[in-house]
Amino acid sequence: MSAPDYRAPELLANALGIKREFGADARVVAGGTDLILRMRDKVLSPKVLIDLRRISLASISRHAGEMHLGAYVTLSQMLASAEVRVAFPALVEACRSFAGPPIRNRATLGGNIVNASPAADLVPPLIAYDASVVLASLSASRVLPLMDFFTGPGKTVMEPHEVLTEVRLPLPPPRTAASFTKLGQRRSMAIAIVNLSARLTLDRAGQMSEARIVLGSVAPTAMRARAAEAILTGNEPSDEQFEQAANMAVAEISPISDVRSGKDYRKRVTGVLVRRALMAARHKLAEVGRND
């Protein structure tokens, strides 16, 4: 098969026009850390590669109580951004756990999302922070919660003529803390056996007004453990509450066995990791209280 045609438009409208013309046969290439491997292994054989680096999709900015992250923002950019580090530390923790510096210099936020891997490291903290994604087409744009973006392994609601252009994160309310944790077969450069993010927000009485437990690599898509979250909401953060929530989270997941782990092991470690993530979030909340 011949090599795909390479396009590097300078306007988003031109890129969207290419997507409308070629549909699923046109693939957006960002860092290429996953797409090129899939092409090499003949999993994907696009006719056109669209490089958007000439278009302004690599910015980090604030607008009306939201952080806007362009789809072409690299993991290294997020690690270097003081604004991201302060507002979304769990996302930064996930970036830090991702591969090594050369890959983080190329891998992009949008690429990690659109691959729709159940083990994607950035997705649990993004969902924990209530992220939304912007999907653009030549005729319109739409914004939807990231939680609703995934439909299965490698599958999303994105139409063939659409491009993911931006991720939007509402700035967390006061007395909020989040954590990210990941278990792999080695300390670094590993795809997750289980990864997850926990976020807690306290009201003025010290009770958990909001709780998020988002799990990866234990279901067809990243998932919120909503029953576990419900156990926490309205209560003070305690070891007993965390234990109950962890047990409930284990009951909510549907892991598989694969080359990285067996499903029974994933269930066992999920409970341990949920407790650790919640305890880490509580510890961060205590630090916030001491610094107020």
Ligand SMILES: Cc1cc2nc3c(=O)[nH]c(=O)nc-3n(C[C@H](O)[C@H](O)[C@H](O)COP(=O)(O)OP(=O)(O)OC[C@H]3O[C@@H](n4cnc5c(N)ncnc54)[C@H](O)[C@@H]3O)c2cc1C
Contents of the next structure:
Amino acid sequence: MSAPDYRAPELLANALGIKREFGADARVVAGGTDLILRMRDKVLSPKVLIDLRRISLASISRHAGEMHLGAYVTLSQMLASAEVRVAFPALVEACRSFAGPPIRNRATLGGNIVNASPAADLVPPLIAYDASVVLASLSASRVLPLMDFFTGPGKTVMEPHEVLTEVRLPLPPPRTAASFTKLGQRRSMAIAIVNLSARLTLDRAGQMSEARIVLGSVAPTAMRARAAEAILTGNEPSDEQFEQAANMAVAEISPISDVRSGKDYRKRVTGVLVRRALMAARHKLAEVGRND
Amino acid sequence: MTDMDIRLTVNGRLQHAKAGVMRTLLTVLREDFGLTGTKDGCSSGDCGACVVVMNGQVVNSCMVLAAQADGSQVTTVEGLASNGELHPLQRAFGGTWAFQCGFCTPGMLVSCHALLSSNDNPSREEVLTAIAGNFCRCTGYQGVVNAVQQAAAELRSANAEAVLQHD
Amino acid sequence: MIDSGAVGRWVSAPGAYDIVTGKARYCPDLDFPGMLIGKLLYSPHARACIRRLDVTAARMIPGVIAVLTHADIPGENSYLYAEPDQPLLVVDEVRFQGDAVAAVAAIDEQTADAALRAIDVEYQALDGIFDPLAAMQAGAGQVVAGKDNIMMHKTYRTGDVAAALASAHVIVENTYRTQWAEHAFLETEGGVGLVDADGGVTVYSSCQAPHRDRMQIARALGLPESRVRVITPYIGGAFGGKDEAHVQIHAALLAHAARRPVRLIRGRRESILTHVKRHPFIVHCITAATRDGRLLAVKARAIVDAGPYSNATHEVLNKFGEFIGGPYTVKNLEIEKIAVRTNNPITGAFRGFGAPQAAFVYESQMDDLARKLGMDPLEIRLLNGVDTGTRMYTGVVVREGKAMKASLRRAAEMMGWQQRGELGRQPATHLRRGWGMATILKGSGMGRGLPDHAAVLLEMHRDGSVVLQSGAADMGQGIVTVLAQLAAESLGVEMSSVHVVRADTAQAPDAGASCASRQVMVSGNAVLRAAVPIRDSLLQVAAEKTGVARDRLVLHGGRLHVDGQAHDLTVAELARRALFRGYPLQSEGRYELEYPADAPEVTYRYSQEVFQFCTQIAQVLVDCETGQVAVERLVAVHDAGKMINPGGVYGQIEGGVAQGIGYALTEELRVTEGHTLNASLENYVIPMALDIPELEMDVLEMPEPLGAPLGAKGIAESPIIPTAPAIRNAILDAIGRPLYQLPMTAERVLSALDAAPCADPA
Ligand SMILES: Cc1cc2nc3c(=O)[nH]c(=O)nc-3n(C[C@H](O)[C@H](O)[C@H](O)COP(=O)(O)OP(=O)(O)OC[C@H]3O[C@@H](n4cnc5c(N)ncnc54)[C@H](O)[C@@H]3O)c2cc1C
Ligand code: FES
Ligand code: FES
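Same protein, different condition: the form predicted on its own was shown, now please give the form predicted in complex with the ligand.
Below, the chain from earlier opens the complete complex, with every other chain and molecule after it.
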């Protein structure tokens, strides 16, 4: 195997041109924290590496009702951003639980998504926040709900000639709160056994007009526990409701065993974590209510 | 494959290297520039022995391609002392037994040095969070916490003195 | 008055400057003109027969300078120091995942990798034997042809166990399981081989025993030991994992063949797959006591999975049996020790040599017993604990044992054992808090009947500076600091005047291995002895010059003192004069660990007789819904005999406890059919900085009466030993359920809770 070519174009169009020419043989290298290991293990052997660092894809900005995060935004940038922290606290909680400082300084939002690991920490909160991704190619660019992006471990609907340029997050509606929980084997440098996000929106009457439960590490891709969500929707938040939803979420999954955990344990703690995440979201709602 | 020309400013000195794409910042520092202070403990981002500062941020140099580092400013353990004078943190590390075998020390020092540049009075929890990616098999990190807090106190009083002298 | 010298003071390590500036050179940092990169080829099968091994293509690759198979080894194709039964390069059968098949040296890493890929091997995969219990059965097939799968089977008995069991009021009987554990020294194994102009070889080796490496390298090369020189550069940790020689032999073989320097460093994954692991044990144990909690008998049977080769299996089982009774008076004891060959990973030395596994068993038994009797865990331990003068079941009489009970009492006081419930046993619905203790003893030294000596060379120069040549490897545990302190103290100079040369077999006499917490005792005493004639010379000239009687003269801090008052004469001046007079300023000191000569009552073979006692108490918080255990507090009280280097002693304790927490809760190599599934620092989960509580430590000083310098006993191993059982007992206290398997992962804690859910605390 010969080493790939490395290109760091200044214009997105050039990057997309390379993608058009090489397709799957050209890979974007962002923080490299996934890609470099895969290349060393010879799981991936691209012919060209495209580094987009000269193209400005690392900004965080607000646009009418949405926050736009460039694909090259690092975990550390999100942690440091007051705007992200205020609008998307569950995303920041996920960033905080992620690896350790030196990895967080390199690892990017886009890399975490495109890598499509079932255990990716950012994905459950992003889905909970209704994120969509912008996929660009030389001919067109499209915007896609993140929920529809993944097709399996390491697999996505992204075409070989596309790159991910941006993640868009609609600002949550009022009376909404989301949380993130992760169970790992240590407090830092841990890939999740289970990671998940819960998000609740209350109507004026205090009932849950919308509920999201997004589970990571328990299926080939991150998934929504829709039946569990349905239990909650239209009801008032309560411990019993949360308990039922948690049990339902457990019934909805059939995780696998791996070096980190057996499948039965995964299933059980998913229930516990769902309940806790819902309680944390309710707690935050109460705090927001007090501040109003 | 053609080797690329890489330019880096390492510890304040402009350096050049030729590197194939799969070479990492770590190997260029160690093999081309002879800066063997930075260690390789895993080559997979898990141990932090290879931590250096790149453009103001700590990174695992084993997980950065040399090509990605092209044009950047890098500080390694060799760059912490100035004019032969140890940084207070380096002195404190020796005195508090912040290491035993010392293999984790270069990366640990760089992480702690970076912490001190943004926090002049870190709590125990803040130190531990800053070194959460730096593995040490010999110690229990206690000496590291003591060293950072001791160095922070020394730096604060030095700063206070400098301010007084200015007034 | 004279203040105290270097000994007992909080000093920095002599290498500190090199380490904090990045100048310290470890094997991977060494570079020589024309140096090649060495690599080893391994089999993808845990067990396979080699049908064809063809290296012709690899040898043809430009830049590949040497390719070796077993046929190219000039000397013996085997290693290990006690029983050399592991091949350096496989002859016809691969017996575990870490058996090396071929070795290459090439101009760079890529070329070496290309050479490995070009080696043509035809393997015939064989059915491996992976279950030690099955391997013990008749007809199981042999792991090593011609050798019994039972590598060792020994039983030691004392007293009348059957009668004691029959008369007991309470009995606890359980089966314990421990895991394969990984040293994870941060610097992986490595060596650099160089060919000397005269055909000998010099090897830089990341090791614990340079003189023993020399013997093994010479044997493999077919050279006399006099032509092999082993030098230890800085070493990045070892913990027993570098006690055996490893790739330094292959580096020497490659250098010898290539006639060029060769550096061979294992990658992290390779390191985990190939070197010895802590032995996994299955222990069935019965402990019997009277109604009032006095121990009557211990009966245990231990089966260990040894992997295919011997390594330190005999030693580990020997220590396991020696300590299975704990620091308690047990008159009746029976321990059956069985080691079984399998095609699983090899197993060997790891901090504590079987004592951590033993402690997990006996300290768990003690708490189970206490619960059954309704006794306090502290009370039952104090009741049964040994003391100075106690005759142990091994026959050894404890010379200094006050620390057993003293450490228990001190640890209990520091933890607030009597008031422990006040903090709240159930801080939230799903959380339970608990407290657990473990107290242990561990011997220092190789054991009665085994060679256990060290020598050093000490020389003072005319400027009063001192060079110390010691063959003791410093892997980070700090022996160099201790020897420098002792030399400085006994010659009356500042520590900065003493230069300890890192172990080099061409210059330093043999000090044996840095293991078994022995070097402070043996090399430390050797330094004290070496200093005597030099000090005599200095004091002799001082007496001549000043006309003051010698017994009023003392050397201290680089100066002569008369009746305790500093005098104008410096040690440097005295040295210059002594040399002028021809008085010796060079000397060799040698020390052999002493055992009371006539001790027919010592019936346990290779018993250690200097004991490190210690007690640890853990406070844990268990999440009853996820099974996660957080260690909230950990108190560690250790007896060091005498602290020569407090920084080093506290460092050993905190580092050992950190390893102990990992051993207790998360660390476990997952091995399936001989293959390790988690051979990375990502998946072999070791606690990081945020996972370890702020340790509360205290050190007792109960000087060892026989031999040890200033009473120091060594401290390196004991800290890891009580941690796992202390945490286990704290979990038991918290949730009311006992665990019998390490590590106590969240998953296992939850299964224990399944047997009975979290009870509300009493
Ligand atoms: C020590 C360590 C700890 C880790 N801990 C965690 C953890 O706690 N939680 C977690 O979720 N992950 C963790 N990871 C995994 C990894 O860090 C993350 O997935 C990270 O977000 C990847 O981002 P990156 O920028 O490094 O991606 P890269 O490695 O650069 O890229 C990953 C993949 O995405 C593709 N790609 C990247 N950007 C784009 C783009 N803009 N357009 C198209 N394709 C693109 C690449 O071609 C590659 O296939 C860890 C990794 C390491 C080494
Ligand atoms: S060597 Fe880079 S993290 Fe271990
Ligand atoms: S001091 Fe040895 S790894 Fe930290």
